[in-house]
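Just the one chain here, laid out as structure tokens, in the form predicted alone.
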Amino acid sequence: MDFTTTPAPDKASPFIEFDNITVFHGEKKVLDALSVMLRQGENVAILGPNGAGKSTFIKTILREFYPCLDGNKVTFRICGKDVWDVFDLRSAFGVVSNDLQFTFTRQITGREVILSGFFSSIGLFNREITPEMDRKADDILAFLEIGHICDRPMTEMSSGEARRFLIGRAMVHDPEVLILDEPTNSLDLHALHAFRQTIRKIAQSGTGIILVTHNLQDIIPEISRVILMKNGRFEHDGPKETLLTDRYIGHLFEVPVHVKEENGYYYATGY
């Protein structure tokens, strides 16, 4: 990754193209005929209540789930390709989630967490670290401003500190897109501020952001597009200034709210 400020081109190529994507868990339909196109370098938030299908959508992008073929035409394409080696596909994405943080709550250092991203492993048992890997880890530590705590075990870090090392792990392969699945759960106000500043820096470097959240305040100013999701469907898709309003957010969460904007961030009050 070139850690410089590089805005995404205005007319970038399609990165994710889904059309008529339906996914079942057993007998339950969890994604219902989703259609969406996301472009390279685009910063998008997928906002919706718990149980809306947001995490299932991410797992479908990563080929952990596959769409149902019911006779209708289905488009399931990433970077112009319909067929992928799953390992190669997942290297194109960096993923940070609460589940991943729980997995890494153990006696391994922050630096080891970042280096483990080269092997998609938990820790570095019997792994050979090359000088190139060490240099890349140093670059990421400097970019994320966490070098001063990189030798601290994950079990001795705050949730916010640990989350930034997981971001570093996700960045080792220079992903086209960083996927953040409910990234601020368990963060206090200080950690939330530091986390948002980190994500803003990554977005400004040119890496695309797909933010999946139920928290309005997670949506950083660099995100210009919002997709509202409910009951396994994308209900609305458009500019955040249009959709982050009392009407749309109140309907999405089924509660009366007042949405206000301050310095590029949006907040809901009154519920």
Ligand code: ADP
The other form holds:
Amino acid sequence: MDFTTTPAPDKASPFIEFDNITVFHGEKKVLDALSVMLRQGENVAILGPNGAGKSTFIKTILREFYPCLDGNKVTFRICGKDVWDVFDLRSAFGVVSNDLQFTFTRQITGREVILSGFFSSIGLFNREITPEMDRKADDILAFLEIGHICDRPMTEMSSGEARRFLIGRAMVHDPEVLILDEPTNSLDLHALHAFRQTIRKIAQSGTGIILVTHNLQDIIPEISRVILMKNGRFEHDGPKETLLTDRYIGHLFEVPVHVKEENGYYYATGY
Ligand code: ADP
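For comparison with the form predicted alone, would you give the structure of this protein in the form predicted together with the named molecule?
And the full complex, kicking off with our chain again.
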């Protein structure tokens, strides 16, 4: 990751190219012929109700799930490549999910959480930490402004503090794209504010953001493109000014809402 401020390129090369991606969980079709193209450095939000298939889409990007090949032409390409070593692929992404936080139940310090990102583990287990890894951890702690609490165990941190260390863990491999899966669940207002500022700073540094959420207010101003997802399908894909409206959001969540914008953030009220 480049920690200087560089604007995201407008017409960068494709990062994710999916066409006709269908995924089943058992008998159930959970992703239904999805097609999408995301460019390098692009910031996008995938918004939809619970059960829409958002997490399954993310897990399909990370090749935890694979599309079914039903005779139709399928494109399943990342960074121009169809075939990937899964470890290399996952290093291209940093992933922060609400679930991940609950896997850190032992007395691991914040700094150890960040370093564990180098080993894709939950803790260090006597692994050798190189001076280069230590330097990287220092850079990340400074960038995220969490160095002052890095020796505290995760179990003694607030949800908001812990979430920022998970972002740090996701950044160790300088990912091209940071994936945030329902990242603000269980954060109070203060923590939500700090978290948004952190994500905005990362987006402004040129790292792409893929945000998956059911909360409109998670969509930071740097995200201009929104994909509305329901029943395993991408129903609409376009600029947020067009899609974050009473009509589209009311239809998406099947409830009458009033959507308002304030200081670059969107809120749904009246439901
Ligand atoms: P979202 O993230 O939008 O809430 P998910 O992708 O988690 O949606 O789930 C989409 C659907 O797939 C849901 O009906 C869910 O119950 C089902 N599902 C998710 N993961 C699995 C799994 N591993 N096995 C079977 N069904 C699953």
